[in-house]
Amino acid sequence: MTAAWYEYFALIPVQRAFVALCISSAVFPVVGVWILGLNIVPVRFAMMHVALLGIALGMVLGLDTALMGVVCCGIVGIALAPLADKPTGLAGPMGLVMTLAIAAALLVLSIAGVNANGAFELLWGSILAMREQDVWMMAGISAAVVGVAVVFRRDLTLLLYDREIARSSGVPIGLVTTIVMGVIALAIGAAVRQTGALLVDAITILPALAARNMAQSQRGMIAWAVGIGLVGNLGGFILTLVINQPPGPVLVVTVSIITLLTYLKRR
C-alpha cells in the first residue's frame, strides 16, 4: 500500500529538505530582488559554472564539494563587484567567467583523472540529498543576507533605485556593491546544492519577477517575493510528495505558474 504524502515527513531526509526549503524560500527571493534591481541577471549563470569549478576542486583535493562551490562563488562574486561601476557593466565579464570556469573545471578533472559524472550530478542538485551541514551552511548564508538587508537598508534602497542618485546621496557604492555581490554569489552557490544549478531560479529570480508585477514599492516587492517564494516552493515540495515526482522540476513548474499568473494581473 502506498504511503500518504504526509507520512513521508517521518523520514529524516524529507524533514531536512523541508527545513532547508523553508529557510531558502524565506530569504533567497530577496537576493532575486537585488539581482533584478542591479540588472545582473546573468550573474546566476556565471556562478553556476563557478560552483562547478569549486566542486571539481573539492573532488580533487578531497574537500567538501558543496563548501568549495560556495567559497569559489563568494570569491569570484567579490572579485567581479568593482566592474559593476564600469560603463560596460558586468555582462561581458560574467560571460568570460562562465566560459573560463567550465573549461577550468573540466581541465582540473581531466588532469586529476577524476570521473566528471560526480561533479555534474551535483549541478542537477537534489533537495532530498541535502546533509545536515548543508542546511547549516544555508542557514548561515541566509543570516548574512538578512544582515546585509537590515544594515544597508537605506543604501540598498537608493542603489537599486538609481546608481547615480545613490552616489550623490553619499552611499559608498563600491563597498555596498562588493558586499551585495559577495552575498548574492554565496546564496547562488548554496542554492546549487539544494535545487541544482539549472533550477536555482525557483528560489531566487522567479519569486522576484512575480513580485515586481505585484508590488508598487521596493519594500512591497521584497514582501511579495518572500511570500511567493514560500507559497510556491513549499507548495511545490508538498506536491512532489503527493504525485511522487522529482522535487526540482515540480518546484520550478509551481513557482513558474504563479509567476505567469502575476503577468496576467499586471496586464
The other form holds:
Amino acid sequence: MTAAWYEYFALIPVQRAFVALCISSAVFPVVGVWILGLNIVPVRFAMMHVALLGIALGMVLGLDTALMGVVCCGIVGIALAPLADKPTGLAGPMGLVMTLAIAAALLVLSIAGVNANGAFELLWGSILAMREQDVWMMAGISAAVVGVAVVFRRDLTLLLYDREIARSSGVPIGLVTTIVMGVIALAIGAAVRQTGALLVDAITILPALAARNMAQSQRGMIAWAVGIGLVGNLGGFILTLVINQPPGPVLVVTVSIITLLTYLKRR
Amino acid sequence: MMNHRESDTDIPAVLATDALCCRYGTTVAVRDATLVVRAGEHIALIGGNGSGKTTFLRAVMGFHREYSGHITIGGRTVASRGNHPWVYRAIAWMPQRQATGAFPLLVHELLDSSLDPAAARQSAIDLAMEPFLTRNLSTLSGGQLQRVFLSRALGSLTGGAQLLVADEPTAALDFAGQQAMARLLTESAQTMLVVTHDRALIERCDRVYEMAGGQMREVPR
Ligand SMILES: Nc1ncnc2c1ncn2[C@@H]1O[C@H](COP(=O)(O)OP(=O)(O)O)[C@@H](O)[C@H]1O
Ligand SMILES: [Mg+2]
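Follow the form predicted on its own with the form predicted in complex with its partner chain, if you could.
Next comes the full complex, and the chain you just saw is listed first.
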C-alpha cells in the first residue's frame, strides 16, 4: 500500500461517497424498518428490476436514465400500494413485478435494438462512482424519508402494528400506505442505481433486522437501526480504505456481522 | 333497561344492516343478516364457533369488504370511504384477536390512539394497568391485553363515540374480571353491540341475537 487510508479522503470520489454514505446510512435504515413492518422484503429485488425497465425506457426515449429508473420505481411503488389491503399482502405482487419488469425491460431494449448490457451497467452503480447530482438526489430522497417519518409518525406506528387497529383509529391507511410505498420505492430505486444493488441491503434491511432484535418499541427500532446503520457503514467504509477492497462487499459483510451478533441477544 | 316496543322506531338507528351477506371466496360466513341497533340499546350477539359473529362485526367496522347488502352507521353507509373519518369517530372498537402484530406497539401508544387519550390512560390506571404502560403489547397476558383494549374503547366513548362494538371482550378474563367488565361495559356505553358467551354480560343486554351457520335470529326472552 502506498497511501495511508485517511489520505484517500483527499480524492473527490471518496469524499462524495463518504458524504452520501453519511446521509444514507443515517436515514435509509428507517426505510428498512418500514420494509420489515410492511413485510415487503422482496421490494429490493422488485425495484431493482423496475429501475432497469426505467433505464431501458430512458435509453430508448433519449431521457436521463438515472431519473427514469427512479421515476419508474416511484410509479410502480405507488401503484402497488392498494394491494396492501388484500389478505395475501404485498410480498406476492412484489415477486410478480420483479419478473414482469425485467421481461418488459428486455423487450423494450430488444424492440429498440439497444444492447442490454449497456442498461445493466447503468443499473449496477458504485458508491465511488457517484456524481455530484447523484449525491443531491440521495440527499433529496433522504429528506423525503425524514419528512414522511416525522409527519406520519403516529399513523405509521399504528399502521405497521396492525392495519385494522390503525383504520379504527382514523388513520387514512390508504393514503399513508401509498405515500410510504412511494418513498420506499424511490429510495430503493435511487440507492440501487447509485450505490450498487448489494450495498442497498447494508443501508436498509440489515440495520432494520438487527434493530428488531434489540428494541422493544418501534421508536427504539428506528433508533437502533440508524445507530447500527451509521456505525456499520461508516466503520465499513473506513475498513474498505484500510484494506483497499471494493466498498459494496466490505460494507455488507461488516453490517451483516453486526446483524448476526444481534441474534445472539435473543434468549 | 329498555323494552322492545313499537315506539322504538322513533329512536334513531345508530347501526343498521340490511340483508347483509359476507363471503370469503366461495364460503358464505354471514347470510341475510338484518339488524337495527337504536340509540340506548345494548345488543348481545351469541352463537357457536365459526357461526359468523366476528365476520359480521368486521363487516360493520368496514374491515371485511366482500359483502352484499347495506351497512349504515348513524345513517351513513360504511361502504363509502368518504364516510370513514366520521364512522371511525362514531365507533369504539374492541377486536377479538388483538393483533399480535409482527411489529411492536407499546401500551401507551395504543391508548393514545383512542379518541380521548387522557381518559383512556385513566381507565387503564383504574384497571390496574399502570405498571404496564410502557410495555410492548405482545408481552401482556390475554386478560391484560383485553383491559388495554377496553381502556382504549372507554377513552373513545368519553371522546364522543356513540357506539361500542366489542368482540368477546370478557373471554380472557377471570370470573371476577368478567363481572366487573360486564358492569363497566354496560355502564360506559350508551349503545353497544357485543359478541359474547358470557352470561353476566348477556343478562345485562336489552336484546339477544343468535347466529348459526351465518344466519341471525332474535332470541325471545
Ligand atoms: N379469513 C378467513 N378466510 C376464510 N374463511 C374465514 C376467514 N375468517 C373466518 N372464516 C370462516 O367464516 C366463518 C365465520 O367465522 P367467524 O366470523 O370468525 O366466526 P365466529 O366469530 O362466530 O366464531 C367460519 O366458517 C370461518 O371458518
Ligand atoms: Mg369470533
